[in-house]
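Just one chain follows, in the form predicted on its own, and it is written as structure tokens.
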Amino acid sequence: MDEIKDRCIWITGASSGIGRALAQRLCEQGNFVIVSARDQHRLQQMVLAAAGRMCALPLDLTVADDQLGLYRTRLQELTDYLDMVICCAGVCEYEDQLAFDPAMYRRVFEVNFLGVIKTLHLAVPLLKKSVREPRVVALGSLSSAVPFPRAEAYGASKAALEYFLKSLQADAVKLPLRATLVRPGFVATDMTRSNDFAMPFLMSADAAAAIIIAGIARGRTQIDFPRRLSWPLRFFGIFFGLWRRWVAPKVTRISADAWIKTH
């Protein structure tokens, strides 16, 4: 059965979207779940509905490194071990005018990439105490399969995360630690709600959570979905020249005249 049971699991980005759906499903399957996000009110609502199988650890992943010790103390007050960490926190900002604003890139990388590093920095001492095979799971994106227009910041942060997870898998080959990279397509969440373009094969956060849990339960190191989107994107990732020549001109919004006028 594609279930995960009797684990102590920490989920970041758990107040909405895929993180929330994962937390609720994993709690229902008989796990103890620690949920983290910036929205304390939403976290407390989740905890109240979970009948004692969930607790909240409010967390801002943009916090300075020298403040992480406080969060480590709070985490260790909630549990003395972790079997799994699922990093779901993410943000998206688009490069609409090719302005290359360093602040925008910094905001995106701070959560999507460095946020995972900070989470693991806090979690590793507790993962080492697991009596099972501890696992790290992080949400990448199918945007790292092929470069999308406007996604220079978001896609680059997810590509960096993908490289990191695969390097971790290589380094952990002799360790009990396992790592899983999740690359979803378009999922209906608060983040995607503001997208002003067509999102093919859009699925619910709950459906995405079911796929992720089943993949983790089977021990998969990479979970791509939906297949109807992942396979074409993998193809164009291999033959990027075709993507750049045929697809990019149809989806980019930046023209030469507009670009010159805005710089």
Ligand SMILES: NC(=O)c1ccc[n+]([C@@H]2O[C@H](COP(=O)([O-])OP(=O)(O)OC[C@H]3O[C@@H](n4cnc5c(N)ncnc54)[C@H](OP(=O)(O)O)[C@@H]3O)[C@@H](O)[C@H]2O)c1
The other form holds:
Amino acid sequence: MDEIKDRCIWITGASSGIGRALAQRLCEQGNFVIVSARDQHRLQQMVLAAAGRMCALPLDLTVADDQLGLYRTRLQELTDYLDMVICCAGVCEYEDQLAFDPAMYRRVFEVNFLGVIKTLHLAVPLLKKSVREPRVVALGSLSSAVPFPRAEAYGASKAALEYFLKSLQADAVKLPLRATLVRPGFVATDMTRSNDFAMPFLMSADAAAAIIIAGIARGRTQIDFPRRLSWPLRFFGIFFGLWRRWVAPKVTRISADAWIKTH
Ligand SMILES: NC(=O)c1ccc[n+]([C@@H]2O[C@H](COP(=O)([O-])OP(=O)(O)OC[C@H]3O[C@@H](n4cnc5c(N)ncnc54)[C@H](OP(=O)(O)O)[C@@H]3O)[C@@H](O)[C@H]2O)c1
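Based on the form predicted on its own presented above, generate the structure block for the form predicted in complex with the ligand.
The complete assembly is shown below, putting the previous chain first.
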């Protein structure tokens, strides 16, 4: 396994959770890391602790397309090249009433799907300047292995991202560019803190970051973890009828009564 070191890596969603843990570990391994998110204060604290091996590019990924040029200039002021970009920024909202609120779906897709596209739009000119094999890494979710109740918006955004990444892998087959899809199970972060349901095999952000970095170093195109969760979910993804009959009734929060009352 090649250790990931001496690289220039840009990480979005780096102010907390998995992105933050990845940034800190990769920095400790001897990489130069550019960290992005909206929370400038958190980013600055990380930069101060990293003693010159990290810098911040504050960025809200809901930025309008016509503002992206400004961020491309800022990124190019920080580095001449990128060896890797890790798209970690994400948000989660649940569909509890089957209200199909377009604004909620837009908020989720804006960060989880279009946020990745915007990140790559900014990163590609610098990835092309890498003298190594440049790599794109994106955080999907095991929720795209099998459709979860309540996850119409979040799971669909991650399924869209998964299709996009695999399509990119197919297009990059003759290029030096490599792409890795990461599908974590449950990780204890700000995102999952308010979850009021059982989260099997919940792990720390640092443990998740260690698995992701090891998978990237091995050159994996897909990193699913933990296996104890990914294998059963893949099974139910194939036999979706069983999932719908056995698991969905225990997880959904919509009853026939509630459905009538809320519409
Ligand atoms: N935690 C899990 O169980 C789990 C499971 C599967 C997949 N994932 C995925 O892993 C990734 C990281 O999630 P996490 O659990 O580490 O969550 P987290 O701690 O909530 O981190 C989310 C990150 O995204 C950033 N972000 C949110 N909205 C943004 C926006 N509009 N523009 C730019 N940055 C934005 C946040 O920073 P600011 O608020 O400072 O902008 C934060 O740094 C996400 O893509 C998530 O979907 C997580």
